[in-house]
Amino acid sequence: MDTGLTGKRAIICAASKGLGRACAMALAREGVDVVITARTVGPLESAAAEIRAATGVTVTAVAGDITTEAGRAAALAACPEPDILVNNAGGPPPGDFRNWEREDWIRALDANMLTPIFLIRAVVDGMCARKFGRIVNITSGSVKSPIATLGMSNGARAGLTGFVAGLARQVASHNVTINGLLPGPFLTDRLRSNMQAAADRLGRPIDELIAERGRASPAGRVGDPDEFGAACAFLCAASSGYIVGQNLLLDGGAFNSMMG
């Protein structure tokens, strides 16, 4: 399909690897000039070079912590009038809520709720004025089906989802959409790292554990990050302006519900 995105500009957060990188590559393939952010310079520059070589678009790498004011300012300085914003950040650690202090909760809220809100605030009025904007928040399947050990993630991401539910309806008439992408397990470096730790602990092959994780979903496998990127490009397409305030779950059917 023709997404109508050629020549648009995007900011994609946490895009040096994993799902953020997949979204950046998918948008670049549609002719979008992208600004990608991440904390670590080496992997970020490597991702930028790969996307640039594969697509020929302008790719700007901005190293920094997007959860800080300085990190957000740097990204916005590189692309002050984005047509597309993809919010993304790693989730807080698992654990028992009895062990979490106020500072732990604040870090989780800063990364997974407040940073996306501040970035949206910085760009949404300009999008409305230009009569085009696509904002995609990468959250988690736990927004629909909470995971007991991920209480901070459940709470912070659900807070963002609730905020967006109201704002999305306020800006939709300006051809600005805000939607969520909710991943289940995808074959990213983070999943491999977690599975490797489990494999080492259990004395089993990592590929065996990944296959077992995949069999937990009706699809019988874990997701390919390219599939996630394609879903992001679809939500950002010019023809997707009637998709407003939705949360698209990509988990291979693991969440069992008639109503999504």
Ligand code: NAP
Second form
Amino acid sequence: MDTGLTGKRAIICAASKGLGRACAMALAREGVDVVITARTVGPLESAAAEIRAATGVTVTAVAGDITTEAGRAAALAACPEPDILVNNAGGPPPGDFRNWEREDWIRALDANMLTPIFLIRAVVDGMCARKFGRIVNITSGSVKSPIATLGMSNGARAGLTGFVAGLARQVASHNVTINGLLPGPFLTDRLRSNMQAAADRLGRPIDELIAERGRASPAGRVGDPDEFGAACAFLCAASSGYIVGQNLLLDGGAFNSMMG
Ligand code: NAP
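Compare with the form predicted alone: the form predicted in complex with the ligand:
Below, the chain from earlier opens the complete complex, with every other chain and molecule after it.
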């Protein structure tokens, strides 16, 4: 498939590891110059070097916390007129809502709802004027099928999804699309460290627990981040301009539903 993305520019947030990194790599393979962000410089520079070496595109690493105004300003300064924006950040911790204070909720809303909204606000009008834009929000399968212990994630990501459902329809006529990518379990550092904690607690091998997690879906395995990146590149393709306001679930069929 020719995605028609050669020479485009993208900001991919939270992309030194995991799903963000996979999206950056997939876009770079399509000839997109990428700006990638993360808070920790070492892994960020390593990811940038790997993407550069694998693809030959221009890769700019911007260290910073994307949930802060300064972090967002730095990313935008490195790429003021992106053609593609991939929103991503770490997820809120699990827990019992009885223990969460206002500050906890504000942190979750900042990271998983307001940060994407402010980044979209900064770039969407330019995209409309240039008649091309692709915005992908990495959210979670929990948007469709809430996970009780991840209440802050459920709430903040649902808020973002609701907001962009309206906006996506306001900008689509300018060839600007906004869609969500909803991961089920993908084998990233995050999943691995969660699984390691469970393995330590239960005294069982981590690989056994990962395999068990995988068997919970009809695909019989957890997802490979490269598969997630490929879906991101597909949504960003020039030929995907008619895919508007959708939420694409990548969970190996775990969500049991006839339609979507
Ligand atoms: P990961 O492997 O831990 O990678 C997270 C990446 O985001 C790292 O590069 C990290 O670098 C960066 N990051 C985190 N917070 C940041 C911030 N405030 N500012 C800038 N960069 C930041 O995680 P992942 O599995 O790819 O998960 C990505 C998102 O998908 C999360 O919101 C997660 O909740 C969601 N999700 C993942 C899965 C899954 O199975 N993997 C399933 C459902 C939902 P630094 O730490 O150096 O900043």
